[in-house]
Structures are given as structure tokens and as C-alpha cells.
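For reference, the chain that follows is the form predicted on its own, supplied as C-alpha cells.
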Amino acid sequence: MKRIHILLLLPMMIVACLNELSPAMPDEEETTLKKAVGHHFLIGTTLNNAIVNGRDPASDRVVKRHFNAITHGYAMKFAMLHPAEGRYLFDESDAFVRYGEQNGMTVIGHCLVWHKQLPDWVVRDKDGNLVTPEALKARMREHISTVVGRYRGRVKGWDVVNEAFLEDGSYRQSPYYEILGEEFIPLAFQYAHEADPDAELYYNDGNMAVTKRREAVVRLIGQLKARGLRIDAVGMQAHVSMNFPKVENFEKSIQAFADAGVKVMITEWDMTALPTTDTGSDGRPLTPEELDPYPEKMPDSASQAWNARMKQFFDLFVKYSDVVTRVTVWGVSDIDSWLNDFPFPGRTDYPLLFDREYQPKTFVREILGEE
């Protein structure tokens, strides 16, 4: 008797045998924000090595939960990827593109050409003169081609130029700009495009809700279109504050974007809850106090203004969704957000979709229809 019972009773240990040594499955009714707003758009953030890397376990599952789209925020930038003439470091970028592949996720490359973050070399000689336009585009053109075609058909499109003009429309007098003039946008999307014809190509630029801003790309996006070169998309970025800019002039540029015959993403999206200015509405110096008003957590009035605010600029993105393709944000969560310690250290700020606990806040909470 006691043969049988142990015979009847070993598929039942085997069973949760199993299940202890098997991991968790996900639970496929589990509301995420890539469900809940997949039909509007791609819905991405940005990750950092520690997250490819598996260090940061914690933003990894959020990224893996709720986004389906991932941008780096420095490995593909040149002077990580080409820091000396011929020398290429590419482990970084390499593990950042398996990281999308392996979780079936949309990789955004950012960026190619962008006045910061460029090594001396590209744009000097030995001598620290600016070298010769076509020693510059030589330059230009071999890491481009290198880059983009090292990863076509594995990156879905790329941030080609990043930052080209200033406020007031004008072009910034960055040295691709002394060197080139105003060739040095088509080049780049003519090199990029030559490099990957199928790869999406995109002008990246901040604070574009500012008129003259917004109308310097809407004649960019004319020119390279009169010049038959490939523009998908103008990234909007979206580093937002709880006074700038106004919702209707963020709608002003999308419009605008659209009507010039591109598709539009909004990109580095976060909003600062901390004062953007060091003085007040009085013009006197804020105190450090003012300047940091939240070490611990914010009150319940300043999180509900944050949160209303959040969620007008998420409904605008919806109300677009026609145009609007991808909706990233700059960071996972709270803790790793580039605003904590800007513009000075020991400032805490609360920027990003998810808190210092990876929960998320209450306009996404209302969005995943947990509210």
C-alpha cells in the first residue's frame, strides 16, 4: 500500500518540483504601459549600462514591464563610440542594441552629429586649428558609415542631427557649423541614409514649442525634402517644467511638423517639480532652501500639480497620435534621473513616470486604469 501511495503521490512532487525551479510567468492580463497605450504609439525611455548590464534590476523590470522602445543616453554618442582618429568602442552600443533584440523591443540610435560629447579630433587639427571642409566631411562621412552600417537593419531609426539651432532660429556656431555652414545637416542625413537606406532618419532638437526654433526646422524639413534626402521624423524633446512651455504652443509645433510632412516623436520627455530660475517673482536670490523646496517627498499639492500637468501634455500626445509615432522618456525612474543634482549638487527633483520605489505615478496609474 504504501508503494502505491508514493507511486500515486510522484507526479504531484514532480509537478511543484517544477514550478519551484521554473520562474514566474508573466500574467498575461497584467496591465502595462505599452498595452494600455501601444495602439496611440511606441512608448520608450532611455536606459544606461547599468541596466544593460543587468546591475540595476530594479529599472530593468520596469523597462522590460512597460516599454517597448529604447533609446541610450550617451553609448552611441561619437566620443563614446570614436573617442581617437580609428579607434572604434563599440561594447557598450553592441550590448545596448542585444538588450532591445533580446526583449523584442524598438531601438532608437541617438545620435550622430551634435555639437557636445565630440572628441577635439573631428573638427581640429594637430595644431588646434578647425580643420578643412573636406577633411570634416571625410570625418563625418566614415563614422557615420560606420556606425549606421554597423547596425542596419537592427536599429529602427536614428537621431542624425541633434540640436542645430538656437531660440531665435538661428543656426548655433557649433564647428560643424563654422566649418560646413548649413551643409552639414543634409550631409549627415546623406551619409546616414547611404549608410542604412531603410533605417528611419530624424532632427532631434529641445524646446521646439518656441516659435522661431519651431520654424528654422519646418524650413529644415523643406530643404532636405527639396533635395530628395530621406527626414521621417523631427523629435520634439520634452524637458518640460511646471511654467514651460505652454501645452497650446507644444500643439503649435506639432501641428506645424505634420503639416511640414513629417511624423513627430517626443523625445527626453520628464518635467522638473523644482524652480527653473534663481530668483523669484520678486527678483531676489532664492534661498537654497527655495532652490531644493523637496529632499524628502513632495507635498500632496505640489505632486497633484505635477501630476494634472503630466497628464495634459499625455493627452496631447494622444490627441496626435495620428502623427505622433513614440512617446520617450528620459530615465526609468526618480533615482536616476539627470535632473537630480542640476544645476548644482544636492538637489532632489521628481521628474520621471516612476518613483524612487519603481511605482508608478498617479497619471500613469490612471492611464494603466489602476485609478
Ligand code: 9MR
Given for the second form:
Amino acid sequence: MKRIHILLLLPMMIVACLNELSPAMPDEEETTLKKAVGHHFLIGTTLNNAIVNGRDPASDRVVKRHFNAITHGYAMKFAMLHPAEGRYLFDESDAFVRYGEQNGMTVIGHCLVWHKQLPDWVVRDKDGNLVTPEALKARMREHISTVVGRYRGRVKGWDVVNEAFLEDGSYRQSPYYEILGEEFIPLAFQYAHEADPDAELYYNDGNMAVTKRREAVVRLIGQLKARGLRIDAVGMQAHVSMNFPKVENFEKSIQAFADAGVKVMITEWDMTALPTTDTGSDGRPLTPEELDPYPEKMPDSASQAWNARMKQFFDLFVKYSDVVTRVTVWGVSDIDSWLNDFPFPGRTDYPLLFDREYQPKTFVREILGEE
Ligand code: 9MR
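What I would like now is the form predicted in complex with this ligand, since the data block earlier showed the form predicted on its own; can you produce it?
Next comes the full complex, and the chain you just saw is listed first.
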């Protein structure tokens, strides 16, 4: 008798176990950004350690629902990965790459060569003098081959060099430039390609709508290609504001990079809703209230203007979707944006696609077909 009972119950027990184990089925009707724009380009966001390690479930839900590409805001920068000679800290970047894999997302590496978060030991000797070109080359090669090699086949593409030019088109006087001259950029691309021949390689910079910087980057693409080095795309950061840049100038840069023979990725998109200078148009210093005008909430008129301008940029990206292969926003919700602390801490900014309640902004709801 007993045996028969158990056999009869067995199918029900199996079904109950499977229900426990299988994740909730995605709602077919759920609107998501990746469904809405996935046929145009990858749609990405940045993660931080709290999201990766499960300490921020609200952001985690938004990331998993809406995005199919991820960049880490800081875990792969030189000082975070490699703070001292011979000492690597991979826990956070390993967890980040795993998060992407477990959720079927495209993982982007940011960034290999940057003048910020560059530890002194890489570029200076114990007396504080710049190291020799040979020493820096050896350190660059070792760092790049270790990091890119570790994630070979798992990170789709790397921001190989970040922010190497000034807006007048000249090279930034970074330690890399001071020690190696212009050569540091081709070397970085060469080392990255050697470490993972299948990885895409990008040059990434900000304020790319500025003519001289655009021209400098076009020249760089030509130089790299002339030497047979791999460069797949230019990353246009796109930290834009309400009055800068003109959308037409941004468009000119997309066209110029496409004409130079690379794809374009929008890599750090956000738009501050706050003043970006500390003086008014009459030269008078702005008061603390003027510098942080919306500590509680954005008024409707400001919010409408912000949404309209973001939609203009989005429409531009769609217009060039044969060239623009990824659009990544620099953060998940307004709470997390770096802009709340820029250029001084404690401002309340509204630069991202999701508000402080993790709800999509108006122009995002339009894209989702919810408006
Ligand atoms: O948003 C990033 C912030 O969390 C980091 O503390 C900071 C330093 O690593 O970098 C910020 O991201 C920058 C990006 O790496 C390069 N372009 C400008 C971004 C904003 O400062």
C-alpha cells in the first residue's frame, strides 16, 4: 500500500520541485528596452559592486529586465585591478564578468590605458621620476596581457585607450604621453590584440562633438589602420548637458568616425539637468541654490525639456543604427549617477533613463510603447 502511494505522488513531487528550481518565466507581455531597441543596437548600462554582489536588488531588476550589455564603472580600472607591482585584485571584475555571463549579457571591458586611476608605481620610480620608455612598455604589456588574457573570449570588447586627447586636438600630457609620446596608443592596441585576437578594440573619449578632438580621433583611426592594427569602434562617451553639444555637431562626429572606417558606440550616455558652470551668463557666481536647483524634484517644464532633448539624441542614434552598434547609459537610476557628486558632492541630478523610484522617464516610456 505504502509503495503505491509514493508512486502515485511522485509526478506531483517532481512538478513541485521543478517549480521551485526554475526561475519565474519572463512575462511575454513585459515591455523591455532590449526588446524595444535590440534590433537597432545593444543597449547597455554600468554596474557597480552593490549590483553585481546582490546588495541592490532594485537596480538589479532594472538591469536584468532592460539591458543586454554591461560595463563596470570602476572595477576594471588600473588602480582597482593592479594596485601594486605583481599584485592583482580580480574578485570584483571576476564577479562582474560572471554576472554578465549568467544573464546572457555582452560584457565590455573599461578601460586599459587611462591617465586617471593610474597608480604611481606604473609610471614613476622610487624617487618620483618618470620611468624609462622600456620600463613603461614592459608594464603596459604585462598589465594588458594579464587582464585581457584572463577574460579572453568572455569580454566582447575593450576600451583600450580612454581620453587621450584634449579638446584642442593635442595629446593630453599624461604620464603615458610624457614617457612614450604618441606611440603609447598603437602599443596599447597591439598588446590588447595579442592578448585576445578575437576581442573588439575601441578608442573611447568624451566631448567628441568638438571639432578638433573629432579630427584628432579621425587621424588616430587612420594611423592605427595604416599600421594594420585592429580598431573596431570609437566610443563616444556622451556625457551631455541641456545646452551642450549641439545635436548636429554630435551627428557630424558619428559621420566622421563612420567615414574613417569604424563603428561608433555610445559608451557613457547621461544628461545632467543641472547648470554645468558655476557662474551665470552675466559672470556672477551662482548661489548654492542655483547650483542645486531641484533638491526634491524636477519641475514639469524642466523635465519636459530634458526628455525632449534625450529623445533627440536617441533618435539620432537610431538614425545611424547601421553605424552605432551599442548605446550604454552611465548608470541605472538617478540615485547612482556620478553626476550627483560632480563637480562637488551633494547635488541632486536627474541624468539617467530611470528615476529614483526605478521608473522609466517619459521618453523611455515612449520608446517602450507605454505612452
Ligand atoms: O562613474 C565613474 C565613477 O564611479 C568612478 O569613481 C570614476 C573614477 O574611476 O569614474 C567614473 O567614470 C568615468 C569613466 O570611467 C570615464 N569617463 C568619465 C566617467 C565619469 O567621471
